[in-house]
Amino acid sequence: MPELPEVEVVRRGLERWIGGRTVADVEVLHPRAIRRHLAGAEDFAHRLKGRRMGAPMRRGKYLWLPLADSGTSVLAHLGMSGQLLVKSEQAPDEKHLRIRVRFTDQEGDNPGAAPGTELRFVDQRTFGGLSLHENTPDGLPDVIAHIARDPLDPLFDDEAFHQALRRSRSTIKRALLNQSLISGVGNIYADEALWRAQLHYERPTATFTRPRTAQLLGHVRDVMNAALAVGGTSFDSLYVNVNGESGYFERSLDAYGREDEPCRRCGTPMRRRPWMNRSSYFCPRCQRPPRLS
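Coordinates for the sequence given above, by itself, in the form predicted on its own:
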């Protein structure tokens, strides 16, 4: 699934091309794409028509489009293969096009957006979708109000995270993927940050000192900013920006997907272990497992 850098790349593209534009009409082409909007396709389209899109927002891996003066937002669930694409109205429909949003391009709309473009939600596996939700006083869709801030958020509290980490009685990779502690870190970037910090994924969180937590957060931020700079990580054509272009951070991965390849730090063959229906990649020399008590 896309993680924070991939979602932020999409958010930035939407901000440029969609923010400030007024919805002319909405076409729902597959019911599963709005299954989380319980009132159905007709209600979804009706409530968006005539609304102006605010600046797209993100927390962790969650992306939403506020609707100006409505107290509601369109929450985008990208799932395994969801894409938000900005395309010309004349461009051929994608095979897996699920939702189309057209705009009025009236006077006062986003002057930077190309007239005649539309927003398309494309989803090959139909695990994702769009849904409309009421906003909390903080401006978040109510269904994600419990999600913690992400490490690139200027208001992320490092000390509060350290205290929560110590209380969690967990292991470090489980904690990094716990969206109520820290959001936006998925399997790929957890492995990358842990490799940089020379920490085994099963290290108990109770052993973390403030300096160790600060060091790890620094590596989490560094790896995510590095991924952002090159458009995120795209292992296949499913993870793309709003123009349909793939990122290429996979070329710079130090841990994830490098089983049996030499560690870039010490040369020891990297290992992969099954972990919570996923995989963990690590160096057995640089990231020694914790001793059993």
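Note that the coordinates shown come from a computational prediction; the quantities given were computed from them, not determined experimentally. The term rigid core refers to the maximal set of C-alpha atoms that superpose within 1.5 Å between the two forms. Positions refer to the first chain, counted from 1. Compared with the form predicted together with the DNA:
- Core-superposed comparison between these two forms: the CA of Arg32 exceeds or equals a 2 Å shift.
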Given for the second form:
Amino acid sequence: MPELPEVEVVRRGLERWIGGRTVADVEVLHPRAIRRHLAGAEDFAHRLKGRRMGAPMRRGKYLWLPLADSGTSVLAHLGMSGQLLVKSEQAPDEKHLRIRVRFTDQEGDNPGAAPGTELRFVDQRTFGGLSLHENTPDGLPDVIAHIARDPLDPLFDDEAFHQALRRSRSTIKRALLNQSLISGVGNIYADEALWRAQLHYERPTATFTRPRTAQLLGHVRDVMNAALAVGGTSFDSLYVNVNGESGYFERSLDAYGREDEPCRRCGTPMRRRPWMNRSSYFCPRCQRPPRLS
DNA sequence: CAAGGCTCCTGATAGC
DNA sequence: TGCTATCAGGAGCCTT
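Please could you give me the other form, the form predicted together with the DNA, since above is the form predicted on its own?
Following is the full complex, with the preceding chain placed first.
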């Protein structure tokens, strides 16, 4: 399940292998993968053809490739199971290959790019996709203007986030997953940060003091940076790793997926609770539920 | 308008 | 063995 660290690993891989290359043609193999491109697959392919890819950007779990001299960007979201792979044109198609982008690799294109490779969007569960959008004056695809800056963005405003928590009548995990308050946090890193901060997922946001918010944000950043550090080992190959679930950071998880296993802090068996059509993992001793009002 | 619930999708796995 | 139920969950959209 790609969250901010996994998407950042992908962004770095794209920066190395795709940035600066010119699109030769695009093949859309599944309509759902471009459903956010309302004009359709043909339009998507047509508009990309002949365009040069700029440096890939990221905000939260979204990443985008600006198309040179067009004021537009290819926006990508990996959803649950999406992968952006740089593969040899000769490699056999993946079972869930949805979109293929080929490049011209002519003189003047990215010298670091590996010729003979193509970009593939592979997505088993089709929650993710690619689309093309106009950029806002900030260089952001217009459809993600509502996505907040992420906690690794130097311009993320800690104080504004704290004030938003104070104003809200929601609970902390909902707030962490609310991409218009803070982006890039998904179910896994939310549980990890809450475990580190020793906070129950249903603590009302209005009860947060400034130090408590600061501490939680610190843990969010720490766990994401730790994941990023480990994920950083795998992106110097032609494979742009997005496989966060089976990969490198799983063994470092302290909360997510650890039902009935001992809390790494106090030894109490960890619990799983159904929550918002998914699960929350927590330590019943370190992360006490808030008193009901 | 804010908050919370529903829904899209496929494959792995559990249970009968 | 083969069927069905359950679970995984990001985010747009809908309801309250």
